[in-house]
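A lone chain, given as structure tokens: the form predicted on its own.
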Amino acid sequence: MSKKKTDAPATPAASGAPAASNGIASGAAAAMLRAPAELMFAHELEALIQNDKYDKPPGWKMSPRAVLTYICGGKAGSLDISPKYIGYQRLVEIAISTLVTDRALLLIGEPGTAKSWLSEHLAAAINGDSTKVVQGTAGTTEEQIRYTWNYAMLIAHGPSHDALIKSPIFRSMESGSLARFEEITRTASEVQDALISIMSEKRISVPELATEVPAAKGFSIIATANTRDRGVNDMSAALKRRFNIVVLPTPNTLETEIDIVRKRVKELAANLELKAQLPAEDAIEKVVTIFRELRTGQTLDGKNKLKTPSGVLSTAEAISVLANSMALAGNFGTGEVTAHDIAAGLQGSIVKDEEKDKTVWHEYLSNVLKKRGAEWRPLFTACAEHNE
């Protein structure tokens, strides 16, 4: 398999204003705490559509090649397209190719491997709408996958199209677009299986109205599943057969993970208008190193075995630690991220179980960080104080 890696784009430092290079438009998008991808990167999507010379599948806004450029980065005319996913380009090609066919796509991976992020950006590029989402939880019901009723209208006038409340999947079938099903394995198995007939027959039956609604061309489903949830509500073999499964790995090198963290921290800092300087390169490298070592259970040089904490030390968690450090520095410090700001975030991320994790973290500090020399001393001291 190809291991082509895209480079992270140059993104402006946080300056108190939304970053134009991220495509966060003024007005509605800028006012949102988290704008959908199609608004955040509207200028990139528009440029790709205008410069697209390849055939578009039914229901798609752009060709598969243009979608790949949007996800992995490249050029659209004179505009640089920032990479949204940094990793194996071939996996993205497989995902896009799956959505051209009549099969649904299932993205599987460890927490923080950008499953939801990739799902959202695929939907934004292909349809210009990433908001048709079913969020899987223990409380998700079959009605949230199919349809339900406005019961006041149902009692007053009986079943009618006006009384029908359509799920995001129902609306995607009608419009010939993509629906997203996040954390599918968090839902009960019998609820998951409501998808089988929809995905097999490509139509949804409404017995109360004695009708069936066929899916328009372009309809498909992108689902995500967390490997940490394996065994919670396992998908049936019948349902799995209707998906093409793509496994998203954790970043394979320290440098790749640093690129991802750096890029996302810059974007978050700009979007949230954090009043602090971006963390220094060595600070980002230290956080990513700590997370990788505790996640894998050994130091990067492979010389020391380590106990692993109970929490999920994902790339997304590392991004959160650094963003929180900026918030601390901006609001309660000088605006420059210090070792004490980072230590506070590390403590909260690593020590989830007070009994086990505090001991694991203490042993790591004593046996690894303490022995790494003067460059690591400020962070070790700050972390040791927080873990007392």
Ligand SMILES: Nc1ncnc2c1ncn2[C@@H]1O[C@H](COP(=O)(O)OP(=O)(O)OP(=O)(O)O)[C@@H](O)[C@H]1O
Given for the second form:
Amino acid sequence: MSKKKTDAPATPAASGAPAASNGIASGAAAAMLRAPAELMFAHELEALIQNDKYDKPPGWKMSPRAVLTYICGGKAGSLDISPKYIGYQRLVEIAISTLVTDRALLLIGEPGTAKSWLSEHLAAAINGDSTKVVQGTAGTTEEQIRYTWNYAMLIAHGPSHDALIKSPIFRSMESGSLARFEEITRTASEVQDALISIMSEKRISVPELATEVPAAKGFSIIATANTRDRGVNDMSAALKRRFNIVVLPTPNTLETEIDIVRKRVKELAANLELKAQLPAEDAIEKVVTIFRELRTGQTLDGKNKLKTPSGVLSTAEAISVLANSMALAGNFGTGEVTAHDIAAGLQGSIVKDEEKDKTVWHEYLSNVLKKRGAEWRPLFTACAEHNE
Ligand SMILES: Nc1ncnc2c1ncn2[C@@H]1O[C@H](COP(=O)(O)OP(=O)(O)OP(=O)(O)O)[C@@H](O)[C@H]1O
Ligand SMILES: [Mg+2]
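Given the form predicted on its own above, what does the protein look like in the form predicted together with the named molecule?
The next block holds the full complex; its first chain is the one shown before.
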């Protein structure tokens, strides 16, 4: 039987209870261009917490099994939990169990394989707060990983607790929750290494205040890194050893990728209030087919070798092509997505480098799409017109 939970819910209930643990009121979610996962799926998180029969690790809002249900889909009482990550459940299990240990989690993979998406949903389920994020860039400094100062206060009164500006990682250590580090390998290696002491000693020292802050139980880091950027600032072996690495693959079958794209386009369209009908099933299939063929450099039947364009043809790009085509259809068309709406999006996402990609796309159109017969004819004609 389910234990009655007495803790405060992680997130506001769908009924509109105020203030999630990240401080954003639930009513505000509708006004946001993109609400954090804990607000978008507040009702699911709430139901999972209420129906959780298993033990929660320290600092967690729900048990690892409930987190798995939240990510991969299932039931919480009578409520259907929608799958967030579509793919190998085992990978998600490994990711969740890593966070129960004292090792941090590094999600790597090609662009658009849902690394950030999974990281956000894991933090939302485990803590009800996915917003403690450090965004890795070439300009990320050690202060953004550790702490910095309010300089006006520092100059006026010297170092004090009040003048300390804590990084999201520092705040996660204090509260015993998850911090996210996006695109960690874009940050210079010396800066990344500021994490080594945090992750091995589980404390952060503030020498100016002659103090050390220990991490509370529940603290961990979920980092993401793109395999395409990896060479730029590869992680030091010392840092890599402190992470469990989970590689997120590109969807292995056409059907899986179509499922992901269909589901996300529907969610995006609802969120952005795009005034158009969802693209027809065969339009989704065609876009995903084109993406898969150009990505792998061969037709799905393996008979023709193809040149690949310079840009990344990820699942995420396919989602945005279809969302863009809906925006075109909704605003400048009849509301029904046409081959021309899709062709405009395809051209933009495939032809990134004007010279080279235009030729690759042209060759694909005339050597592959043109020969596919009547069913592909409208899309072929629209694409050929756009590529002139
Ligand atoms: N397997 C999948 N299951 C569910 N959604 C997916 C999957 N693969 C891709 N997506 C969708 O693709 C979109 C992009 O994902 P996300 O931004 O997390 O990619 P990423 O791996 O972080 O890419 P990048 O390396 O460019 O940062 C999201 O909307 C996500 O829902
Ligand atoms: Mg990302």
